[in-house]
Every structure is written in structure tokens, then in C-alpha cells.
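One chain is shown next in C-alpha cells, namely the form predicted alone.
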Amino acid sequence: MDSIVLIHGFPLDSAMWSEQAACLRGRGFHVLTPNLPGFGDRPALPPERTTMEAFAADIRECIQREAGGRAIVGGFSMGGYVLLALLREAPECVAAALFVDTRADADSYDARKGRYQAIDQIRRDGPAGFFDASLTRMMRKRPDEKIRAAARAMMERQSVEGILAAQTAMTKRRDQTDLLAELTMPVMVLVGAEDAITPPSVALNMQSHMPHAMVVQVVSAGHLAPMEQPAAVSGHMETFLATAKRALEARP
């Protein structure tokens, strides 16, 4: 059975993949949706140990323990940063890569400044205002209120310690653009057509470094495409997985 590991984004947990996991399991795939340390039911790592590389090591252990040491791996937003760190540190674990609403370059000065301001806001006032602002940026221009409420509830169950540690870790992540040209496995880059955080231009820039990659835009979706358009995202994933499987089977 083919194993697929889906890495959630920030400040969410593995439940964001519930629709895709159910769909792919129904097609016979072995789907793993682990929570990263500090999210879901898992305690946070100490702040000084919270890095994209530490998260990647955690995913590597999951693949070794539950997927026989190799899997198709997808990452959404921060999960994409974790996937890139995994590809740099342990590429042998990744049979094919799926980047969802994410980017390879490091934070710009303004983005890093915004993260530090958010950290100060959360410490001073709690996370409620941060969640509201995040959802406004993450969703399409005319959001579905039920999906917004579900995403907000998911955010609210995350620990403040985990949120602060991960936010700080993202300010320190390295630029991984150079790694893209080295990827020879099947790759798909999926992006919401209305994504204001990592817009389609970012996805196309990623593809420019790996011309073999498949790029897909999801209509009527912002940054939170897997939750905003779950059926469409699941369908694109199925298409990619079928293509990746053929490509992998054809290799000597």
C-alpha cells in the first residue's frame, strides 16, 4: 500500500487534512496526518529547539516508524517549510513531494517584522486578535463562514506555547530555493487562485526552478485551499499521485 504523509500548517493541526485523508484512504492509500510538536495533542518543544529541521526530524521518525522509511509527502504552508527541511536533511525518505500554498524562500524583512509583532501581540493580549487577522488573510475574498468557523475552532485548540515557538522558528528558517533544482522526484505545487499569502506567482516561481513539476491553481480558494475547496484539492492530489506512481514505477 502506498503511504502518504500530510503535514499541517500554522496555526492548525492535522484535522485540516480530514477531507483529503478520507478521500485518499477510500482509494486505498495509507494516509498519515501527524501533528507537529506543539500542535494538536502534542506538547511543544522548548523554544530554543523549535526549528523547521526539528519538525522535519519528527516527520522522518514518523515515516520510518509507520511508512517503512519512505513515503509521498505533502506540506501545507508551514508544513511545506518542514517538507523542504526534510528534503534537504533526508531526501531518501521522500518518494514524491506535494507543496500546497507554500514557498521556498525565507521571510522577507517585512514578513519577519510582522511575525515578531504578532508574537508581541499574542504575549500581550492573547491569540484571539491574531487568529482573526490570520483568517482574514488565509481565506478567499468571500469566505465560507462555516469553514472560517471550523478553522477558527482549530486554531483555538492549539497551545499558546506551540504557536509562539513555531512563529519564532519560522522567522529563522533558511532560504531553500537552491534545493528545488536538485529535486528529481515527482513534484506538484498547488495554490489557491486567491491566495494572498503565497500567491500563484510564488508557485510559478517555484516551478521555474524545477520545470518537471506539475502546477495547479484551485479556483475560489485562498491560502486555506485544502479546507476551502476540499473536493477539488483531493481530486488534484489523486491525479498527481497516479502520475507520480507511474513515474516511480518506470524508474530502474
Contents of the next structure:
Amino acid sequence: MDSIVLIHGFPLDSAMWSEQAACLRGRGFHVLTPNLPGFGDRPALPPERTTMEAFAADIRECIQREAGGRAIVGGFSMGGYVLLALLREAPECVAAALFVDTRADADSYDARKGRYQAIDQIRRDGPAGFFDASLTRMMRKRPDEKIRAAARAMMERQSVEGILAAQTAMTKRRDQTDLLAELTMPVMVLVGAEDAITPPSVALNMQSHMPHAMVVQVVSAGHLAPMEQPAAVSGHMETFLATAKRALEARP
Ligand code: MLT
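To test you: the structure above is the form predicted alone. What is the structure of the form predicted together with D-malate (MLT)?
And the full complex, kicking off with our chain again.
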């Protein structure tokens, strides 16, 4: 059976993939949606050991333990940063790569400054204000209130310790753009057409380094496309998985 590992974003957990996981399981895929350390049911790593590379090592262990050492891997936003770190360290684990609402470059000066301000705000006032501001940026302009409430509840389940450690780790992540041109496996880049955090121009820029990649825009979705348009995202993923499978089977 083909295994697919889906890496969640920030400050979320594996439940963000529940619709896609159910759909792909129904199509016969072995779907793994691990929680990263510090999220969902996982204790946080010590802050000084929390890096995108440590998260990637955790995903690599999951692939070795539960998928026979190789899987199709998808990463949403921060999960995409983790996927890139995994591709740099252990590309042999990744049969095909799916980048969802993410980017390959490091934080800009302003993005880093914004994260430090958010860290100060969370330490001072707790995470509620950060969650509200994040949801406003993550969802399309007129969000579906039920989906917003579900995403808010997911954020509230996360530990402040895990949030602070991951937010700090993202400020330190390296620029992975140079890696894109080296990727030879099937790749899809999926982006919400109304994504204000990693907009379609970012997805197209990623594709400019890997012309074999499929790029798909999800209509009526912001950054949180897998939750905002779950059926459309599942459908695009199915198409990619079928194409990737054919391409991989045709290889000598
Ligand atoms: C995410 O959705 O995982 C975040 O937007 C990632 C980030 O803060 O860069």
C-alpha cells in the first residue's frame, strides 16, 4: 500500500488534515498524520533543540517506523519547512513531495521581527490575541465561521511551550531555495488563491526552480486551504497521487 505522510502547520496539529486523511484512506492509501513535538499529544522538545531539522528527523523516524522507510510526503506551511529540511537531510525517504501553502525562503527581516513581537505578546498576555491575529491572516477575507471556530479550538489545544519553541525555530530556519532545483521526484505545489501569507506568487516562484512541478490554486481559499476547502484540496491531492504513482512506476 502507498504511504502518505502529511505534516501539519503552525499553531495547529494533525487534526487539520482530518478531511484529506479520511478521503485518501477511502482511496486505499496508508495515511499518516503525525503531530510534531510540542503539538497535539506530543511534549515539546527543549527550546534550544527545537529546529526544523529536529522536526524533520522526527518525521524521518515516523517514515522508517510506519512506512517502511519511504513515503509520499506533504507539508502545510510550517510543515513545508519541515519537508524541505527532510528533503535536504534524507531525500531517499521522500517518493514524491507535496508543498501546501508554504515557501522555501527564510524569514525576511520584517517577518522575523513580527515573530519576536508575537513571542513577547504571548509571554505577556497569553496566546489568545495571537490566535485571533493568526486566524485573520490565515483565512480568506470572509471566512466560514464554523471553520474559523474549529481552527481556533485547534490552536487553543496547543501548549504555549510548543508554540513559543516552534515560533523561535522558524525565525532561524535556513533558506532552502537552492534545494528545489535538485528535486527529481514528482512535486506538486498547492496554494489557496486568496492566501495572504504565502500567496500564489510564492508558489509560482517555487515552481520556477522546479519546472516539472504541478502548481494548483484552490479557489475560495486563503492560507488555511486544507480546512477552508477540504474537498477541493483532497481532490487535487488525489490527482497528484495518481500522477506521481504513474511517474514513479514508469521509472526504471
Ligand atoms: C503556518 O501556517 O504553519 C504558519 O503560517 C507558518 C509560519 O508562521 O511561517
